[in-house]
Amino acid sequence: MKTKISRTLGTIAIAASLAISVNAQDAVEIAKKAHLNYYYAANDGLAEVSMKIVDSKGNERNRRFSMLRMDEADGGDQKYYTYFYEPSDVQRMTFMVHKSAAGNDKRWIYVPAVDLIKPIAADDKNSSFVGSDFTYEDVSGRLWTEDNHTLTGEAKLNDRDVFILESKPIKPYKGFSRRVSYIDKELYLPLKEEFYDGKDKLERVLTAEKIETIDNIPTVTERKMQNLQKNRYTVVSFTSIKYDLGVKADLFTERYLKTPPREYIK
């Protein structure tokens, strides 16, 4: 009797254990599917992008800049530039990341004001990105083996059916302690994301606010950044995208930095 119920509890130790292996692999794939639709769109993509940062008072801040992208592989290292032209205290001002699947992104910055190019540290990218509620690394993206996953849930959100994804940096961490995404099941792109600070507190809440098909492609063209912490928000959008433009790499160097490529950048 003793032997039946030990083999028992051992097929079902057995199943419980598949079963959260299943749970983290699936976690893994939709984590990834998300992160390559959302930050890795084709082979490189342009766009204009508008943005608008209100305050806990109701004033309103706004950046019109462009964005340049160019991938050497999916989820593996990529480029990106942007060129702002408004307001006057941003005009000229360039942004540059080289992404790297090893995780040692690069960061620069030049500031025209000054004729000053200035490397971002690592411990910066947390920081916001030219004084709106999105941070240097949500520009973008962090990779998806950055955090463990773990699958929590399915539901509706905007009448979409979408997976419920929890993430956890593996190592220490300053942007959020966990986040919760809601991954769309059809499109795996994220409809909404919440970030817990360090105290799991939820301290900011990124939504899709406008998702288009360009070039057969699922496009997120409006987002919005909540900080409820601070209660402010920025919305960014994007317009006049364009895929498979054909980007090189030597146009991510110092020298477009302070001269930017006119053939993307008018």
Second form
Amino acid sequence: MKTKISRTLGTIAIAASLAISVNAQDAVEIAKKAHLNYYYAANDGLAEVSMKIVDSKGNERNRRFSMLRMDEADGGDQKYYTYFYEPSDVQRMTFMVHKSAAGNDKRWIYVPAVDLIKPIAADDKNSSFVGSDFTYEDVSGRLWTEDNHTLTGEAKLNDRDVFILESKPIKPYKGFSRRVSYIDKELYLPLKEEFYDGKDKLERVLTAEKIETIDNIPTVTERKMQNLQKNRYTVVSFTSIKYDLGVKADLFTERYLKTPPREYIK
Amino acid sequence: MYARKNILVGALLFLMAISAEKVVSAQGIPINGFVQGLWGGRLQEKNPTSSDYTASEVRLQLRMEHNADIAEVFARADFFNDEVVAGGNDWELREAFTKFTLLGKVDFKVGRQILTWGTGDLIFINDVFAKDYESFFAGREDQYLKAPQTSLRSEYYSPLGELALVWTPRFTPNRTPATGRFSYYSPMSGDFAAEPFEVPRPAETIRNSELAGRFQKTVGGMAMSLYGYKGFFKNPVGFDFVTMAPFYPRLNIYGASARGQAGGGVFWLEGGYFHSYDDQCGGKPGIPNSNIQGLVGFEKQIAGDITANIQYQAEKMLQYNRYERNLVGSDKEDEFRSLVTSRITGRFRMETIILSSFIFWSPSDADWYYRFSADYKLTDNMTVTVGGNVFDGIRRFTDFGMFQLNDNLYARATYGF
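Next up, can you give the form predicted together with its partner chain of this protein, since the form predicted on its own came first?
The next block holds the full complex; its first chain is the one shown before.
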């Protein structure tokens, strides 16, 4: 009698843990797919980016730059090249990132007024990108393998069916303690992401404001990041998007940091 | 009176700039730039300089660029009213160059340009391009530390590495602070002086042109470079006892550097052998001896908003006993010299407030120079800056000790368009 009960309980426990692992597997797959769609679209990409930063008093600041990206492998290393048009004090500056999936990213800046190439000593991926509410990591992405994912439910968001995914950093991380993503079931793109701080208070909310299909690739062309605790936000919009230009790796070197490749950057 | 006129001119230029949202030339080439006012005052009353101001100037910079398929053209000129030294209106072509590529492998940049290489942060060993220490001490923007020169730069890219050659037909020296704006210790009089001095440049011959080269190769993320230079000391460090006048002695430099990322930061190493061509045996009293120099530095982001670096530079004079034997006067330099520097930069409130501190301290010379600034970006276009420069030294003839009467505070306002 006793053994029968324990055996039954055991079976239930195994079934439950199986269900959890299947769920976890799904969750990881969803996270991976969304990450690749969001950050690794095509093999390379070029866009003109406008950024509007609005502080708690309503003061507005604007940035405008071109951004060129090349993937070495999906989910692997990437290279980014940024050329600034506005504001005036950063005009003609260039910025390059060699993103390493395994180790630390490398960053360089070129200041044309003094013809200076400078590697940037910045290992903190959570620092603000050009004074906006986006961090460097928001721009280039946090690998799905750095978090544990749980599928917590499904819902409708703006008339779209979404998976609700909760991600918690595997290693202690100051960027967030918990992130809740609402991922479009059809497009596998995050429509909304909520970042919770160390005290589990909602800190930042990222929303996809506009999605367009460019070269058959669904692309989030307008993103908004709100910082609820600081009562400020940043909106970025991407225009003149081009994919699969056949960008070569040697473009992401000091030579082109000094002399922008004019076939891509006007 | 003068200051009032200056402010009026500034206000007028400022209004012109903000009323012209997008300035475009007749050919449709956009024009950008800034209008800037700078005012600085001395902290020491006893001073041989004639003005209490270290700066009182208004500056308009205009930039234009044109990118054609075959070449890129860029020009930038400053129009300024400087009341401390120039005493009125003046202008300078900061840059005007064209860039083009031949055979896909060689990049040329020809014309008036600003050049930089080497690894140090405000310490230059192999960077032999013209500097402007007058601007640096007066509170002008950091970009003014680099003075323009008319040169031809070619860069050849191959799988083996990158070879850059810079030919400057006419020797372009550093701009010294001895323009009347700052006082300095004069070994001639044995006291502080403020008289501007003009030093004749070497004759305009091909032999007197400057040639600088660098070969660079990136290995495992580390940029390794070799350098060479044939030209002159960039400061008038020679003294002719016959004509009793300073001059630029000949100099060759051979050096190397490495820079890479490690320990969550950036580190750099650089060294150079300064071959004093006009005094190869080290016995001429009016010409510096040859020396060797080394530099090591490390920079790291120490908090989310704060980056700090530290550098150590050492220098050894060669043939020191001959220097000692032939020394004229009592201002004796040390055989070994060292310099420690540290920069701390904080960027706060989403990079709208930037605080910067930079200290140079020489344990061997027992002198130091401290510069600090605070920038506040009111809008994307408008930045207000306050800062200062403080010098001190035990001895009067050392690098920073000689400027010890020039402590100043300044305020700067910039409107970019």
